[in-house]
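Take a look at this single chain, the form predicted on its own, given in structure tokens.
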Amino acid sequence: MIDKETLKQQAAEAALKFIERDMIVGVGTGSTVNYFIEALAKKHYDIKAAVASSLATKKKLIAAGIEVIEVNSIDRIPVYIDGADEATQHLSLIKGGGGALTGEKIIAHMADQFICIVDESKLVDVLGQFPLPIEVIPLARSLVAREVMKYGGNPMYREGFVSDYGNQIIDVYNLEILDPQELEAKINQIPGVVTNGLFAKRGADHLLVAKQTGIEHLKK
């Protein structure tokens, strides 16, 4: 029986096949991505630079000896590697458990290819067992919470957490997300929402799932 941490490492290392010499690589945030950073550091001489989705990732990349450039200095990112809290066979995702969803969504939007790396526990038939994060400006927290209750969710304020951009996060429990693209759009229209953790309109292009039997590669 392969343990979860080993599966995460296997998924991360499987993403290396998408990395080419002199490439700018977008790097996400989270425990599985940390394994990717370790693997990338061993061949960092091949890439031009990395773009970080969060301050935490930026620090890890720099500590690994990988050059980091700012998002605003470029107009596209050839490949973006990130994990997910939940993923479906259709490559829709919930992300943001670590609170970096806004940076992750920006980089995913800029990426030519979005490679999502997960262990088998993250693969689900229907999104929503994992609470959906919503980043909000502080003024709008209660308003947004009331609005998302209309969709059947139970919103909880993530106490003590402040995003890289000075915002707060609401985690919405008990959602059954049958149409991820529709719900993503509806939540983003609520005043005060910065973004939410549904990656459906811009989901993954490739999903690498580390299983007991090996890497399963799902793609659009």
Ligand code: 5RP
The other form holds:
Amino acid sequence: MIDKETLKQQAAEAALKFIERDMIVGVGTGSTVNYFIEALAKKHYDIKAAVASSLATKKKLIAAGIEVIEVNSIDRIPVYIDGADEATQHLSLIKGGGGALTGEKIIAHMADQFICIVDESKLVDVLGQFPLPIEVIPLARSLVAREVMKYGGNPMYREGFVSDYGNQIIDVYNLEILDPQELEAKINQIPGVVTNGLFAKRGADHLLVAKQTGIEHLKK
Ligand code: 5RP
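So the form predicted on its own is up there; where is the form predicted in complex with this ligand?
Let's see the whole complex now, leading with the same chain.
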């Protein structure tokens, strides 16, 4: 039985095949991506630079000796590697468990190819078992919480958490997300929402799932 950490590492290493010399690489946030950063540094890939989806990732990349450039200084990112909290066979995702959803969504939008790396525990038929994170400006916290209750969700304020951009997060429990694109758009329409953790309109292009039996590669 391969343990979960090893599976995360295997998914991360499988993503290396998408990395080419002189490339700008978008790098997500989280424990699975941390294995990717380690692998990238160890193999001495001659990438041009990385773009970080969060301050935490930026620090890790710099500590690993990888040059980091600002998102605003470029207009496209050939490849973006990131994890997820839940993923479907259709490559729709819930992200933001680590609270970096806004930076992640910006980079995913700019990326030509979004490679999502997960262990098998993240693969689900229907999104929503994992609470859906919503980043809100503090003024709108209660409004957004009331609005998402109309979709059957049970909102919980993520106590003590402040995003990289000074915002707060609401985690929404008990959702059964049958139409991820529709819900993603609806939540983003609520005033004060910065973004939500559904990555459905721009889901992944490739999903690398590390399983007990090896890597499963799902494509759009
Ligand atoms: C952070 C994220 C992460 O990709 C997600 O939480 C998965 O993290 P991990 O690889 O630690 O399970 O969206 O905002």
